[in-house]
Amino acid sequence: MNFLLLLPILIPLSAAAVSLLAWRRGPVQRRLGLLGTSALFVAGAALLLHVRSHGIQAVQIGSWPAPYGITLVADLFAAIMVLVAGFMGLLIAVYSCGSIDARREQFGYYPLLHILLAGVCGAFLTGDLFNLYVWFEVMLIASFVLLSLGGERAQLEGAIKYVTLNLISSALFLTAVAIVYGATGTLNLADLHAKIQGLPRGIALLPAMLFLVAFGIKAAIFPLFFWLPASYHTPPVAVSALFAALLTKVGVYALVRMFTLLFAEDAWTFNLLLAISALTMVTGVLGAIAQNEVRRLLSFHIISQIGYMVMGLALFGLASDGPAAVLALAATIFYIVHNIVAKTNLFLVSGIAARLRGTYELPNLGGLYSDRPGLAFLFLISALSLAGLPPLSGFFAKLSLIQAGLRLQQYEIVAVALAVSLLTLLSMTKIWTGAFWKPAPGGNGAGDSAISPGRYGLLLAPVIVLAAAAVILGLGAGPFFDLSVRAAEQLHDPTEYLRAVLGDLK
């Protein structure tokens, strides 16, 4: 069953290759997009079920034994992320069928979507640093082309900022990889676990800080986030939603993996992460409140929400007992899943609102509550979930983080997290008032006729599914959080991970 580890990479790569054969044939590419993402979702579900039942799985490509060959490994954290990536890929593919124009389809939108998903899944499943770098570059190339596809001036400007900062991140990442290899002679993550601990603190701290900056750029933490709101609002909303769902979360995933498996012993680093998490939350939400363009507002909220995820990682490193550390990590994992669901849906709703009114600017929106009450209700579910109101998923995600912070007596970060939640609610109220509640400016209501019923159904279906997911994650928080706890236990105690990868070499 270790073949299951290959499927999340092979499926999107194969779908991309077949889609290229259907170049400029939009209907065929749309069907391949739906088929490929559906297969990826099924493969992700099968992988998670197998890992949950049989423990951490690893496969050595070409039968080269670890740590010498290429390793793919799936613990519960990785399997959860692969499943979520497949789920989001499928919903974005459905939404794209109703929103992506024929010109972008003809120039490779769907092959790029599959390549991006392959890079994301490869990053989640890789067991060595160099291949993590490779998959990051696959994501960078695909995301850069998706960002600039269409050639509009705003897109190209945003793409230049995006690729420049991410190339700097890649250079720092590769530098850290070189230092680690020079100091230890290996890049296999399981093999590095013991060897990093044997290095002098100064030598180990240098690559740790380089990884923090490199992955911090990709995750958009403070003060490395300014590329994100300058670029995420420029492409079609389906692309923005895909980026919001997955790209920054891969950066967070890499931070969690590095600072639980390799650099988990330095309290100074985790105190730094705690300060960064607070500043990321505050600057992101204040930036959001200052915006009047819906996608820019939501882009700043991506930054703010990353702060909560980094908060959980920092609390893990500062915990003096195992249960507190596990709680903090479980809260981070649950929060990542919740945020992917809620944030992606808000972007998708904004795309529908813009199609109905012809703009993303709040002063020019309005009247959507009276015209489309169902859409307004779906927006409220995701907005209130993002703000952390019960009984939605955001409430339990934030509650678990607050509990971890109180247990560790980190009252300052708890106060910041609660204050930012209130400010998040304020910014969501700003969208509700500007886009849904106030009357539509004169003449804008005619935008309703721009969407046919069939196309509107394609746009609305993923929104309904994601809103339902936010409710299910909230009402069924118990079993979902239990799964997050099991994943956190594997991260806290890497013994099973080391045994799965290294076997008798451990």
Given for the second form:
Amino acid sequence: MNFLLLLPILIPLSAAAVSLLAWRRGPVQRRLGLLGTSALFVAGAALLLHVRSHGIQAVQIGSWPAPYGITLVADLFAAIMVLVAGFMGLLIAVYSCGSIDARREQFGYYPLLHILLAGVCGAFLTGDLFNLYVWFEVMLIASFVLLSLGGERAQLEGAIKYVTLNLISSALFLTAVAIVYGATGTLNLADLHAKIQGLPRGIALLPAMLFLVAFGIKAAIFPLFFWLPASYHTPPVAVSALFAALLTKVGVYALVRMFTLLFAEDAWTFNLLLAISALTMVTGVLGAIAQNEVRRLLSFHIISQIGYMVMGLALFGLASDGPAAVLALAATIFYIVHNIVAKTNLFLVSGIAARLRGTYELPNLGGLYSDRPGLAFLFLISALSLAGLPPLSGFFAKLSLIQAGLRLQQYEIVAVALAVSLLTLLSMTKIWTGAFWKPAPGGNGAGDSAISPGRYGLLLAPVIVLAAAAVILGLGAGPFFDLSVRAAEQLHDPTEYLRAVLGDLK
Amino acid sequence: MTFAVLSGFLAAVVVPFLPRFGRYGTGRTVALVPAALTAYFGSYIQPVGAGETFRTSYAWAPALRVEFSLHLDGLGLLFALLVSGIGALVAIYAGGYLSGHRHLGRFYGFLLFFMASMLGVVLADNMLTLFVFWELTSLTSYLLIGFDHEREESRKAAWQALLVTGGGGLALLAGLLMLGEAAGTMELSELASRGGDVRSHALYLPILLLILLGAFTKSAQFPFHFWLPSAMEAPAPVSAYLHSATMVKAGVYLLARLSPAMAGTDAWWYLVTLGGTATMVCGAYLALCGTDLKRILAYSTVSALGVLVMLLGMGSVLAAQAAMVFLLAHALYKGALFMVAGAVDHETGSRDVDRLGGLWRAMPVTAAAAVLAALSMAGIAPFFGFLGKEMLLEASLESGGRWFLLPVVVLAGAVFVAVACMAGFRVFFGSSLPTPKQPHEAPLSLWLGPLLASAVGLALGLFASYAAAWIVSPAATAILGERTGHQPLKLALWHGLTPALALSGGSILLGLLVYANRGRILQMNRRLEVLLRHGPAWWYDLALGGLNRFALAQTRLLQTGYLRHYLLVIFAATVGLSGYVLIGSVELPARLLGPEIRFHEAALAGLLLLAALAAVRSSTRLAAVAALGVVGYGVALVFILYGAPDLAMTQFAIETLTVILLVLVLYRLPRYAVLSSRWVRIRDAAFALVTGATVTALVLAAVHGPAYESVSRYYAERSFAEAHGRNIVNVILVDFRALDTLGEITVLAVAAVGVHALLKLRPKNREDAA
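Next up, can you give the form predicted together with the partner chain of this protein, since the form predicted on its own came first?
After this comes the whole thing, all chains and molecules, with the earlier chain placed first.
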């Protein structure tokens, strides 16, 4: 079943290649967009099912044995993330069909979408440090072009900041890779697991810090998040939603991978991560409170919630007993999935609201609760989920983190997490009040209230699916959380991972 | 039982679509759901009264200790009956009150959603399931307070209620989790028997404080009471149902439910009793000073909630029984009075007690309902309120040493009498006053609810012994847990000339006196107003405003919009973190320069440094580009010196291309000028030096030398033998690590698309908003 590991990379790359051949043929590209992302989604589901029943899977590319060639590995965490990426890709493709203008379509929107997904899946599946760097580059260039596609002034300004800061991240990443390779002579993650533990503490800690900054920039943690609020509000909302769903999460994924597999030993690092997580939560949510433009507000929330994900990782490292460590890490995994579902939907809804009203500015929005009750309640579900209200997905994500924090007697971070969730609720109700409850201010005719039902359906379908997902992840939290626990167990005890990659010899 | 709780949610989803089917969407149809539930719970009265309890449980998220478990005992049953019974009355009432409203369907949806959530709160056994429902009641309360969503006051009040109760809810969540940890169970039914463990736990006090924060915010205890009067922006059915009869009693319910495990300590006594007493006094005073009928009732509700909390704080058997009697009586009369106030508002267009009078002529049935409810509130026999008050006085008398409770209780009782006079008599009797609308008798739907509620209040009083045996006693038993000592409650209207009866009579007289002197109290209050202005609501506004200003300032400070600031911070973080490690735990080679340094190496290093310096200092762009080119070629020379000719070739090509491209666009770039101040340049120079030094140190640390054998030897051995290529680098690129190359090719392809799009795709118009 090795091809299952290749599919999540091959499917989007082939879809991109065929799309490029159909240059300037909008309808073909749209269909390929739906087809490719559907196939990716199905492949992701198959992979997860396979890994769930057969354990961690690995494939050596070109049959060069590890650690000499490049290995692709799918553990439960990676498989979950691939599935979510395919799911989001599909929904965004549907939404794009209803919202992306013909000109962007003609200049390669769909091929870029596929390549971005290929980069994301590659990053999830690779078991090689330098190969991870390559997938990050694929992601970076695809996202940069998507961000600037259209050439609007605000887009270009945002894209410059985005690409500059992310290139610094790449440079630091590469420096860290060089140090690791210099000290150990290998790039295979499984091989590195044991070898890094044999290094002097300082030599191991240096690349750890560089990875922290490099992936921290990608994940948008405090104080490295600047690129995110500077750019996410500039492209078409389908692109913002796609970025919100996947980009920062790949950064978090990489942090989790590094600090569970390679640098899991140093308590100092995890105390640092804990402090960072608190600061990320707080500065992010305060940034959100200060905004009046819906997409900017949501962008700052991404940052704040990255803090929660890092909190779980930090607690994992500080836990003294196995079950507590697993709980903390499972919380992070569950939180990532929940957050992708909730946050993406908020972007999508904001796009529909802007389509109807012609603006993203809260003072100029309003009246949607009366005009579009269905949309209003779909928004409410995702917004409340994001704020952690029960029984939606966000509640269980928050609950698991808090349980982990309390069990480890880290009361300060629990207090911060709870306070920030109240502030999250505050800013979600700010959108609710401004865009939905408040009557529409007079004299605004910029909107497109007469949006055709077919197009509205394309925009609304992903929103309905994601709102339903937030409810299902909440009401059915048990099995989903159990899966996260199993994924966390694989990360906590890497024996199975090592055996899958290196075989029984090591 | 599970279906009974969940049916409300199902109905809530269906009901909003009912009005589309015309007349079937009336309140009477909707009321069938709570009415059926009332009957259902009614059937449990007998077994529960006989001491049985019922429990069902389903796994929800076992890894997080969340179980969907429900538990029905006396306490839960009393609340469930209240929630569903008053729910039915309110549903009928709402049909009249909001008839013709365009969002009536949604209103019913919210109402039923609330009812189901509230049933969940009082029946949940797992504390986290309880919390889930608890938050849902806060949420529906938010949606219902803001029901009139186009008015800013409604939205603000809804927001305030949500933030206050939501904030308390988060504290409660932490408290419940810690309590579960301390007791070793999340099930309330098991918790009752683990009181010893809980009370002696090291974290008892923090747990108690967190839970009290949750309960006090929900039940509008001082100093969190301010959201409740603001919540009067909601339509009258909501005020009657959520904000007097049921939701605000959730905090009281929780304290009652946790009493067996947590009560009985000094901390409990002082915090709960004194919190309740303060609320009682504060609410009573503010009720006296109001003129808006709904606000007066709201403050008297605050006061009554204070009474309940105070009673639970006392912890005696009598106090627990008194609390349940008082709670039942209050829910009935206060719900009725709120509905009456709504009906009066609906028919006359005013709620100002000083501008209403003599309405009994126009609205006789409403007046009758009001009088019945007011008599119960004032504590006149044979109404159930009389019993509530008497037991309250007895419990206070019994508390002995804590003497100060008694006068306060009597005074509060007097205020209740005065408020009852205002709400039940002043409005309906005396001379008629002109009102915005010509008053008419309210329709059946508007008077049926209050009349039934107050009639039940009368019936319970008349058949007090049955009420005691079947409803109040089982509830009190659940509160007392092991401490009950089997002291069965006997309720009778007449139990002789007791001190309590005397005090009760006294408080009625005192109340009439207060009512007669209301004008003077209002006058005095005007003088105190300066003081009262800085109450909790003022602090709430101040905190919210401060938060917004702080958020804005912080965000401006961090997210300045200038790329150079961002770079500065990111480099600072890098330097800080790696510098800390370098200094703290890395041993750098003692000598920076090896012994065998040769002349051409030194010369090359000097050239690189000079070129870099020239690039920074140059005054024309062309010179800067040229100097950068020299740096690049210098680096390529370094590659050659250390045996990487292929890297050097790549570097030469890139450098040449870069310089050519830069020169090509040189004349299209803006003027080359020095824009930054001297200080900024010094800062940047220092910063660049530190960053450079750190990177140098990193490189030095990295050449520490491999502790393990490198994989590169494998490549050298297998390159020709297995991969059939003589150039190892090529074989690595296209075979050993071909996947990397695939990725890099993709990067190039995307870059080509990107350049093409940047050049050709310019915005024509803003057709794409979404």
